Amino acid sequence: MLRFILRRLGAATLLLFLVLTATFFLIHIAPGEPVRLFDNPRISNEQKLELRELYGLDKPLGQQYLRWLGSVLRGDWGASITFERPAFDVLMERMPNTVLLVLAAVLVEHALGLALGLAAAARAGTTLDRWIRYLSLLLFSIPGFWLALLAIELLAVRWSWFPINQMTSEGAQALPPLQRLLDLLHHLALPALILGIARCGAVVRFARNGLLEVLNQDYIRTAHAKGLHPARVLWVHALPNALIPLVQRFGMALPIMLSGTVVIEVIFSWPGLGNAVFQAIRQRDYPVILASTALTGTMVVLGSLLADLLHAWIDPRVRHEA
């Protein structure tokens, strides 16, 4: 197992080395520069000149990018060009309001996701199966910010049940900790609730197939002949193996949530990693983009290592395989 933890690691370090490299050189060969130093008319070109000569954009391709390299490698990701700030702090000072985000988002859509495939695969074939399996496609195609959308007009603008934007309320920091509390919850649910049921479809489409295909096997019409209850068959010895592609597929989800949150953070106003993210695409800060590329492509790595190995702490054919 170790042997095949460390081959994963490293062919996965590869990969990532690769994804940045392309990255650096895609960002700097696009035309145009940093917006925010480059686009301010207070700033003369004498200044431009030596801003340019301070980020080292006055250097070859190739001598920005093996000094880029040379700083990354010593644990330093360059300065923000828009936050003014040492990139990978400002990445790291928003990363927790985005696990936040992902954390509940993930919940609700394997919550709602298993409860949705397991009520089809309980009435394969029924009216209700039927309709679950057309909401599921409907939730699939629907694009989140339309839904983020709809979501404000709806239960935000017109209705008022949440908030619109923004993490907490102002002056929340003046309230007790458990209204601070509820005050996070109340500005959390709605991005959260978007965020998961747009993607819950995936996890209803995987839950019922799976199980349908679990409920088919011998062992299952054994226990039924033995006369178990439909109930017990169904959770103790058919559930447990039909989560097996569902497991694979929570490992990723985190990593690939992770980094698919910018749409829904700048809709809402979140301040998260993703709407620092967005800003520093528009404004072409460099050391952001290679900073959160780098970020993101390290948790889709450790994200599929852990796929892998509560694949094999379930499945024991797989840890004797490994």
Second form
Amino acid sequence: MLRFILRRLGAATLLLFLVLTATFFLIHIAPGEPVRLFDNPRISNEQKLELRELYGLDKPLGQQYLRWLGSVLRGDWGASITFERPAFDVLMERMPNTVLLVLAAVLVEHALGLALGLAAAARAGTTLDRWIRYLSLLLFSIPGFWLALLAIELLAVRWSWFPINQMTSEGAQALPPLQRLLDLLHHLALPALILGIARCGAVVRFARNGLLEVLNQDYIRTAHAKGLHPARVLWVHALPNALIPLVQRFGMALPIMLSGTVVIEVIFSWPGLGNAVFQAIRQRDYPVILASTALTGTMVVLGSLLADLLHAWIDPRVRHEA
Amino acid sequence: MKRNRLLRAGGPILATFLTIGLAAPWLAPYDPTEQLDSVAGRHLPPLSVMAAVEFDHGVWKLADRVERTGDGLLVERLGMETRYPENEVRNLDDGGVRDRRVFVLGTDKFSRDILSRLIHGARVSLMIGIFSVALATLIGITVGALAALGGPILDTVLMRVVDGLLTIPWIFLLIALTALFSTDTWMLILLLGMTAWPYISRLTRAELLTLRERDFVHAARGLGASRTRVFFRHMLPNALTPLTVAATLRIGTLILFEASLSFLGFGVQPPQASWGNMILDGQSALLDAWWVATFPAIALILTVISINLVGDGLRDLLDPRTR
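Can you give me the structure for the form predicted in complex with its partner chain, which would complement the form predicted on its own we have just seen?
Full assembly next; the chain just shown is listed first.
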């Protein structure tokens, strides 16, 4: 098991190195320069040359790459050109905010998706089943950003049930801890709900089809024949096996989830990773772009490794194959 | 019979949108980028009928009512009356002016006709969805086939490239690429197609690896068929069913993705209309001028639903295992 993990991590490190190298050359070769520095009319040409020298942008590309690689190996990702602080610190500050949003959204996605999917499977063929399937198709096809706009306009602007954007209210720093937590949850609710709802269509499908497949298996018929209570058959015998494909899906879901968060973070001005990277790309903030590629890449690699381990732990068949 | 229900529901909607997209230049009542009068024509509600008065140098004014009086043309807009001498107005007519505009779905903040933009947006969205998926499928099948049949070294290398592409969240990649390279529609199609193939290549590889061990493939090889013949005549046709379904569903994903990209201000650039940037235009006045963002959103949702219905329908129709 340990050897398997180490081999996967080794391969992933190599992979990340290649991805980063490709990204480095791509963003440097592409036309355009860091916007904040070079599109400012108040900066004279001499100053621009100085700035270029300061950030090492005047050197040949190969030399820049080696310099960058050298400092990365020493753990230095360079200074952000827009934030004027170490790029890695900027991202690490924001990472917990994104992790919080993603976790809350994943919770909503699976709670809602499983409830609907299992209800549909348990009542397969009925009107309820049909309507849940229509609903999941609709959710599958609705753009998340449209749902977010609508929710902000109605629930936040018109009825003021939720804050419009940001992660905390003004002056929240001064509140006692409990109220600060409530304030945070109040801000978290809408983006997490929207992100979760927009993505739960696929979970409904997975849960429904997974459970139906399992319910058709012989061992379920055996359990029924033994005279077990139907609820026990459903919850203890059928459900755990029906959920296995969902665990597998979980690993692939992280990069997709991060993609979805970008739009939601931008709409809600959520101070997360997605928002920072979005700004960095717009401003050609090379150090932040590269550091975020490394960070999201690491998260994705660890996420899929975790999903595989979880899968092996839950499903003995996988364990014995490996 | 039941299996056709999905196709019967999704097919006609999709066919309608495809027709609209194909015939967009002939169907759209006006030029989708025409900004006649961004003061009087701003955020007009659906079913507005306005008189269009033409002045010198291509200046236009929209009005609720025009009337010829003895000393010139009386132009009324929101109860405000203005008089212009006859020699300043270029499209005079017996009753007033020759031109008028019927805004069936209203106008946006630049007085552009929503219906015309919606129709041209259908063309852009479907074009991007279909062509970029076509490109992605072509690359995906090639890479998948090379990985499955080209020996273990090539397989490892190609699959690591796929893994690498999948570690970068797709939207970051696309935002970066569209920010770095200028984007007209074809460039966007190229960028989307060149980044959307990894899933297809994984699917192709998996299908071909299973097919390779099937009896009929062994039989074909045993009969002395060449590798090319075995691949094109015996393996590829059998892998096409799941690939067709996946590609169809992928069109929906890409249309939604292009919309989010355009909504973020990347992707299709104004003044060219796409459903995504139309929703962006309407974002600031979602309730006051609900028609600006609502109609493109409905079109987007209907299109993606119909594509998903057709995809699921095709799966049931083509794949006997799900029957």
